[in-house]
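Just the one chain here, the form predicted alone, laid out as structure tokens.
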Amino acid sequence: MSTLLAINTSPMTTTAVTRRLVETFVSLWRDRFPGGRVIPRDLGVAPPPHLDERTLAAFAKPEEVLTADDRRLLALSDDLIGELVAADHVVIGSPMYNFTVTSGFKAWIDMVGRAGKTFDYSPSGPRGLLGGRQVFVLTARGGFYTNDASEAPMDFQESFLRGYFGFLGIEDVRFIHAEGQGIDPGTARNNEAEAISQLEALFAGGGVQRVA
């Protein structure tokens, strides 16, 4: 049975373009993988806390020396990592905030990036432990940042997420952008519709692959 982890990161619960794109992706995914399991995670409504000193100290301890308090501090991180490990596919609705990701999404990133759990260090360098998965990032952006756009150098969102998931061993990271959302209503609607068309083409063309 295929499993999809569906992550929303926008704090806007009723108007977010990325939430509509994730909803479309999930619907298409259910058609492609009937009987599949969807794990929802809403980082916009319930963002993880930022890491503190005690939690980071617990991250660094071997399993056999963890105290009950350490395990309590690690519980949310363990749950989030468990969802990611269980998933064959991950879809993330990620509005661009200040040229990168939302603070709730960044807190999730910090929670799931753990040595020995999602990556390891070796004499030859770090090694990601989560290979074989596909990640689909659906963005909404006020301006234009792709291709030869004048604002392209300010796009720290896509490069950051490609690098981060690659560090975890996930090389198949795909982006669909709904840009120009801050230009005018017509541009916003047209570019959201184009993003939906790209999602439909992604599934029709077999871009979302069945994991053995």
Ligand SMILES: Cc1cc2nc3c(=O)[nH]c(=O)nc-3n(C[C@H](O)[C@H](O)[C@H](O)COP(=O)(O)O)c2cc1C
Given for the second form:
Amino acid sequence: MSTLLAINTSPMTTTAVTRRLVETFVSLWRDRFPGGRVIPRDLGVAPPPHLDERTLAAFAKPEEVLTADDRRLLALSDDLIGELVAADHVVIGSPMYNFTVTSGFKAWIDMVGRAGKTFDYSPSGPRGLLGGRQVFVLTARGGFYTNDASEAPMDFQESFLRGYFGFLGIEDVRFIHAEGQGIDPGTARNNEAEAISQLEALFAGGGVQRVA
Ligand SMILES: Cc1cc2nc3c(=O)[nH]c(=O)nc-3n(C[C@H](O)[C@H](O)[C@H](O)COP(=O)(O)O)c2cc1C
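Form predicted together with the ligand structure, per the form predicted alone context:
In what comes next, the whole complex appears, and the chain from above leads the way.
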């Protein structure tokens, strides 16, 4: 059975472009993988807390010396990692905030990047442990950062996410962007419709693969 982890990161619950894109992706995914399991995770409505000193200390401890308090502090990180490990495919709706991801999404990133769980240190450097998955990032942006746009160097969202998931061993990371959401309503609608067409083409073209 295929499993999809469907992550929303927009704090906007009713108007978010990225929530509509994620909804479309999930619907196309269900058609492609009937009987598959979808795990929803809403980081916009319920962002994880920032890492603090006690949680980081618990991250660093070997399993056998964890106290009951440590286990309580690690519970959310363990759950989030469990969802990611269970997934063959991950779809993430990611609004661009201040040229990168939302703070709730960054808090998730800090919770799931854990030595010994999602990456390891080897003599030749860090090694990602989550290879074999596909990640699909559906973004919305007020402006334009693709196709040689003058603002392209300010796109720290795509480069950051490619780098981060690559660090975890996930090389197959695909982006679909709904740009120009702040320009005017017509441009916003057209670019969202174009992103939906790209999603349909992605599924029709076999871009979402069955994981062995
Ligand atoms: C706090 C905040 C910061 C933003 N920063 C940027 C930015 O750096 N670049 C950009 O193009 N758009 C920026 N935007 C616009 C959003 O990316 C755009 O409204 C997008 O549609 C939000 O996604 P959503 O509709 O899924 O919530 C920002 C919006 C907010 C609320």
